[in-house]
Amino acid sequence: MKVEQIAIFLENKSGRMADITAILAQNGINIRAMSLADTADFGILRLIVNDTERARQILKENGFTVGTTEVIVAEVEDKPGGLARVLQVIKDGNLNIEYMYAFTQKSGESGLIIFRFDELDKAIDMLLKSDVRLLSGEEVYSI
C-alpha cells in the first residue's frame, strides 16, 4: 500500500522545472503525479513516476539533490463529501498529515489523494479498516 515518490530540491531559478522534465522525458520516465512547494530560497518538487529508482539515479547524475519518501495514495469518490469522508477517518484516528496533493483521471469517477503521514503504518491500518481503498505502487506507477 505504500507508494514511493521522489523529492527534488530546487533553486528558485528560472527553467529548473523544464530541465527536470526534459531529463525525465529523454530517459523515458513518465510523471504520474507532481507537487511543487517553494520558499524564498528553494523549492521541493515531489514526483510519482513510473520508474522511481531510474528517475532518482538520472536526476542525481545531472546534479540534482534527490531523496525518496513513502506516501499513501487513497481513492476518493469524485462527488461532494468524498474527500471529507476520508479526512474524517484521519481526524478520528488522530493522524497527522504532513502534506497532501491530489489528481483525478476522469471527472465523475474517482479522485486520488496522495498523503504523507508522520505515522504511515498507523494511517494505512486505520484507512483500510474504514474501507478506504488504497492503491499499490504498481497501480499508481502504471496509471
Given for the second form:
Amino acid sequence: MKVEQIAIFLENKSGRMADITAILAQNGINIRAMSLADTADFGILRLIVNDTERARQILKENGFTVGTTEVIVAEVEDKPGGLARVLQVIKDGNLNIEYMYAFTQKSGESGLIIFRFDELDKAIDMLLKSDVRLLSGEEVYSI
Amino acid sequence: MFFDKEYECMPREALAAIQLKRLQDVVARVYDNVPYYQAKMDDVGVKPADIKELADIQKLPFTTKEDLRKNYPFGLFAVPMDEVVRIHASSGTTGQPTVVGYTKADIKMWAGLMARSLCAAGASPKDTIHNAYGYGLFTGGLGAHYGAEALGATVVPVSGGNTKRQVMVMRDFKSTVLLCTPSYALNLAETMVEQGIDPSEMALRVGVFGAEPWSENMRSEIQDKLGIKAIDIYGLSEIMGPGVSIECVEEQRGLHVMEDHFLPEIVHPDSFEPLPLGEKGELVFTTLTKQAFPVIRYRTKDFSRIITDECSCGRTFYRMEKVTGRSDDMMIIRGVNVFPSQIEHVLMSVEGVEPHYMIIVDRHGSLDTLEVQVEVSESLFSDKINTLENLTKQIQVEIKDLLGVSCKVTLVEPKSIQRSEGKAQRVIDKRKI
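Right, the form predicted alone is done; let's see the coordinates for the form predicted together with the partner chain.
Below: every chain and molecule of the assembly, starting with the one above.
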C-alpha cells in the first residue's frame, strides 16, 4: 500500500524546474503526480513517477539532492464530502498529516490524495479499516 | 621517529644557549648588511651589542608585511644576489606580493626542517608522498618537495589542479602520504567517491595539511572521509615556508616550533606588548639562521599561544596552539570579531553538514549582514519543509551562541559552492566601506 515518492531540493532560482523536467523528459520518465513546497529561499519538489529508482539515479547524476519517501495514495469519491470523509478518519485516529496533495485519474471518476505521515503503518491500518481504498505502488506508477 | 633527534630533543638550557648565540649573530648580520634594519634599530637606539640575553629581543623593532612591501622586491635581502639561489613570493591577494630569497644553505636548512616535519607526522623514507601543494612562487610545493627528498621518501610532484587525475595517480602509485591544503583534501575525498573509489581502499595513511586555517571539526571530517591521520603543518613564506612548526603524530595537539631556527614570541594584538607564552595573542617570529632573508620579530597576524608542557613524543620544542584565525581573515560584523574557522567549527559539528560553505558579508543600510551558505547533502535533506527549516535555525542558534552574531543560513544545492584547488575562498565581503 506504500507508494514511493522522490523529493528534490531546489534553490530558489529561475530555470531549475525546467532543468529537472528536461532531464526527466530526456530519460523517458513520466510524472504521475507532483507538488512543490516552497519557502523564501528554497523549494522541495515532490514527484511520483513511473520509474522511481531510475529517476532518482539520473537526477543524482545531474547533481541534484534527491531523497525517497514512502507515501500513501487514497482514492476519494469525486463529489462533495469525498475528501471530508477520509480526513475525518484521520482526525478520529489522531494522526497528523505532514503534507498532502491531490491529483486525478484519467477516468476522472475519483480523486487521488497523496498523504505523507510520520506514522505511516498506523495510518494505512486505520484507513483500510474504514474502507478507504489505497492504491498500490504499481497502480500509481502505471496510471 | 626523529629526523634530527639531537636538536629536536635537546635540553631547554642547551637550546636557549644556541638560540642566544644565533640571535646575536642574526641581529649583527641584518644591522651590517640591510640598511633598512640598521635605520630602524638606530631609530630606537639599539645596537647588536645590546642583545645580551634572549629577553633583549624585546628591545628590537617589529617587522611587518608593510616593511616587506616598502622594500619590494629585494630590499631586505642580507646577502648579494649572486648568493641567492631561489626566490619565492606570497600570492599578493591583499596587495603587492612579498618577495623572499634563499641561499644554498637556506634551501638545505629548509629541506632539513621540512624532513623533520614529515618525520614528526609519521612519514619515513619508505613512504610515497603525493605533494599537491602548488609548485611555483608559492613556498608550499617546492618547500615540501625538497623536504620529502631530504627525508628519502619517494615524491610525486603532482602540484595543484586536475583533481580526477590526482586521484588516479594517488591510487595507482599507492601513495601513503598526502600533502595539500585541508580544503583540497576534502575536494580529493569527494572526487574519489564520485569516481567510484572507496577512500579507505587507498594506501594513504597520513596527510600533512597547511597553508590555511582549519578547525578541529574539519580535522575529524578529513580523518573520517579519507581514513587517515590529519596533521597540521605551519609556515609562512616570510619566515621560510612550510616547516616552521609541525604537530607530532603522537599527540596531534599543538605544533612543535623548530626553535633552534625560529624564535617565537606572543604579543598583544593591539598594543604589541609582549605576553607570557601561555597567553593567546599574535605570533611573532625571528629567524635565527636564515642567510638571504633573515627577519627580525616578524608579526605574522596569526593568533595562537605557546604550550610549554612536555610532550609525550619526546620533542623539547615548545608547541604553538593550532592557528584557527589570521587577523587578515577576521571579519568585523556589527562590531564583533568573527573568524571563518569559528563558523566552520559550528557547521562541522552539525551531523550531515558538508564541509563546503561560503560566508557572505554585506551591508544593508548601516547594518552588516552575515549569510552562511551550506550545501544540502543527501543525509541532511528531507522532503519536509519544517525539517530543513529547523536545521537552518539550529545552525543560526549555534552560531549566535558561539559568536554572538546573528546570521542567515541559506541552503544551497550540492556542488554550487566552488571546490578548492589550493587555498579555499570562504568569504565574500560585499561591503563597500
